[in-house]
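Just the one chain here, laid out as structure tokens, in the form predicted on its own.
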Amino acid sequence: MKILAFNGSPRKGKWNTSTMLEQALDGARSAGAETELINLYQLDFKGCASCFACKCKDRDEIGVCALRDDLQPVLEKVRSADALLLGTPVYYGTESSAMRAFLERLQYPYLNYEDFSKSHFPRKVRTGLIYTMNVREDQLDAMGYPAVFERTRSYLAMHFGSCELVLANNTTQYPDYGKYEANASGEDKARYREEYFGGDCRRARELGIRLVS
């Protein structure tokens, strides 16, 4: 069983978006699973550029965008994927740009529009969402957060099959908070990641084995 993860995040190593999804990887290569990690910002892409030839009629193929750029060839990946995780910060209110430009093109070549019930994805393959952000639990519902990752979700699961979102909140964003500006003490910050953010990949690991059970 394959497994592909995207990191939508512009950081890698002992970041959270990038933890976390490494312990996700984790959980899934203790279940069995072969595992491939994918750094959308090290890749020169673009988002959708409408131009609809993945909607014409007379196509060559289904499913396929047109569009020839370092995404081409993970496009060609995801085709023969057992299942997907993808992973990204929330910049703004919504997903990395990155992440936004690859859930274009990942899935607008799939959208039926004869029919949106059926997408043009040949298989079912479930799928995991991981986001991290900055915002505390209890500001998510005030900042309509819950709405925006429900949107991508479920896009996610009509196109593939299934999707299931995992989040963590209150991140650490800076190694040394005396040096910019923030909305919480370097010491508060590293008190809440000591109590919650283990529980956080520990989440991200049960996906991991989810995905692939």
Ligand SMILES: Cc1cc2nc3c(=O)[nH]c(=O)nc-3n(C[C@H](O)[C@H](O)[C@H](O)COP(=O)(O)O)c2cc1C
Contents of the next structure:
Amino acid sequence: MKILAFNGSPRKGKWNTSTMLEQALDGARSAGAETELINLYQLDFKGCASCFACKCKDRDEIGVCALRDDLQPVLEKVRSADALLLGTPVYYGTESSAMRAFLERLQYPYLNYEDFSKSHFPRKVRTGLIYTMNVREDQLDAMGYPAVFERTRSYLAMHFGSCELVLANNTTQYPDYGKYEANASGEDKARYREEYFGGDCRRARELGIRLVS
Ligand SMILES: Cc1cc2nc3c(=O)[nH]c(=O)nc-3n(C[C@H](O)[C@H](O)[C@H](O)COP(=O)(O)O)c2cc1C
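Show the form predicted together with the ligand, please, because up to now only the form predicted on its own has appeared in this conversation.
Below is the whole assembly, all chains and molecules, this chain first.
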């Protein structure tokens, strides 16, 4: 059982998205999975080039992107993965640019234009989608975020079989709030993190375990 995870934040280490992903992968490993985390910002790749090689009727292989860059071997690994986990910070109300580019390349070769209900991905695998963001939970509806998350979740479910969401709100963005512009104090952010981030990480861990089952 191999789970492939993708970090759509440029920040690695102890930051929000990578921490949530590591928690999920730790849960998956505790349930017996082998895991691999890929940091998208370390790869040199672009989004879909609209070349339509993956839609050509006489193509050699179904579900293969023709672009040759750092994503090619990664997409090759996706073909044999048993579950996929994607994590991204919210940037301007949607996924980060690297995650958006990745989503295009990951999904479009499997999109069956003749029948959207029949994915070209040959199997059904579980997928998980983690978002971390500044906005508080009580602001989500007013910002229109649930519709954005649901659209991406449903596309992943359409291509791969199923997809579950986990969110972390009001995340800590700076190491020292005294040194940067902010609409909240470092004390308020630290208090919120202390109270809620542990629960977010627990939900991520439980998601990781469910990806294995
Ligand atoms: C370029 C940029 C745009 C952002 N836009 C939003 C946004 O629209 N909504 C939001 O809630 N947070 C926004 N944020 C905050 C991040 O989503 C949040 O801090 C996230 O948890 C960072 O994840 P990381 O610690 O893994 O990098 C933005 C941050 C950056 C750098």
